[in-house]
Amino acid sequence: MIELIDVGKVYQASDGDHRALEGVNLRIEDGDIFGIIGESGAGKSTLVRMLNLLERPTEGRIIIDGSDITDYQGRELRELRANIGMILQNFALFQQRTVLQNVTFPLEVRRESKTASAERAHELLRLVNLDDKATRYPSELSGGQQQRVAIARALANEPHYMLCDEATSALDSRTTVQVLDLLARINAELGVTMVVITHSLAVARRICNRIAVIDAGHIVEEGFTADVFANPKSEITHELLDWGDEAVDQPSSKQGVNGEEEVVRG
């Protein structure tokens, strides 16, 4: 379980202090797919980067699995980050490494044996339906395939949590559905708790069981996704709903991740 207690973040700038987050209180239960939605600049990415201490809070506490991680350093910090996978909008793959080598990278950092690392990587590539692409390079894959490699890499250390920061923003609607369904399957089958940062109501509606709405660094609303969408209480949630969103199909038990068209660039 993840708890944020009165968390705030202030950045110092030449023109004065900028408060990115203020008084944030959240509770993310084990097994959740928890969405944090809001406009650009609302503080979403700052918030999610707090959870693995890529950003440190200026005030407040962050509790993960009963331990206050706020001041973790050294070994404690490395172990924390090994337990929290992260996937980003731009995939962040190593272009000079093959798909297999990208997935084994976190295991190499932990000095796992080459044999064990390769076995784990192939297992994860099978999970994301890309084992036949193990020797390819990222430039030879489509955007959706690259994101699936990034998901496999994020799972290499068998994390309990996964942070998804606008993970489908660079993908078209069809590929977005495939990646979201893969994430939902990982949540269901592997029990990985997910925190999904998105500006997209359609993404939140499809995959998240609970959401929080953030505006100007404040959490203005949270609850079960269906309840928040059916009965929005904050002005920004009303505005987001009024503006509409791109089409992302409703969940279907027949939807899979195999249908994406492969792109191979010469």
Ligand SMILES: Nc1ncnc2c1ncn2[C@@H]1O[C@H](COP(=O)(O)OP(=O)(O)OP(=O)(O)O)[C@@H](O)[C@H]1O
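Let's see the other form, the form predicted in complex with the named molecule, since the form predicted alone is already up.
Here we give the lone chain, stripped of any partners or molecules.
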């Protein structure tokens, strides 16, 4: 379980202080797919990057599995991070490493044996249906494929938590559907708790059981996805609802989960 207690963040920018988050209280339960929704610049990335301390909060406390991690440093921090897989906004694949070497990177960092790492990586690449691309380089893959490599890499350490920053914004809607369903499957089958950032309520509706809507650094709405959709309270949620993405917004789960071959039948 992840708990945020009165968390705030002020960035020190060249032109003075800039407040990105204020008074954030959240509780993410084990097994959740927790959506964080908001417009560009709302503070979504800042919020999620604080969960593994890529960014440190300037106020409040962050509790993970009962431990206050806010001041973790050094080894303790690295151990914590190894238990939290992350997919960055632009995938951040290592260009000079093959697909396989990208997926083994988190294991290499922890000095796991080469053979065991490779075995685990192949397993994960099969999970995301990319095992045939193991020896390719990221520059030779499509956006959707790169994203699936990033997902496999984030799972390498068998993390309990996975953070996905805007995992789907750079992809077309069909690929988005495939990636979202893959995330949902990982959540269901491997029991990984997920925090998913998105601009789009449609994306949230498809896979999230709980969502928080964030606007200008404040959580303006939070609750079960169905409740928020049925009874949106804040103005910003209404606005976001109006921009529904139709292709993503079909509440079906029969569509292609993990391969381009599977055509979305509508």
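Positions refer to the first chain, counted from 1. No experiment lies behind these values; they were computed from the predicted model shown. Rigid core here is just the name for the largest C-alpha set that superposes within 1.5 Å across the two forms.
At Ala13, the distance the Cα travels between the two forms is 2.5 Å after the core is superposed.
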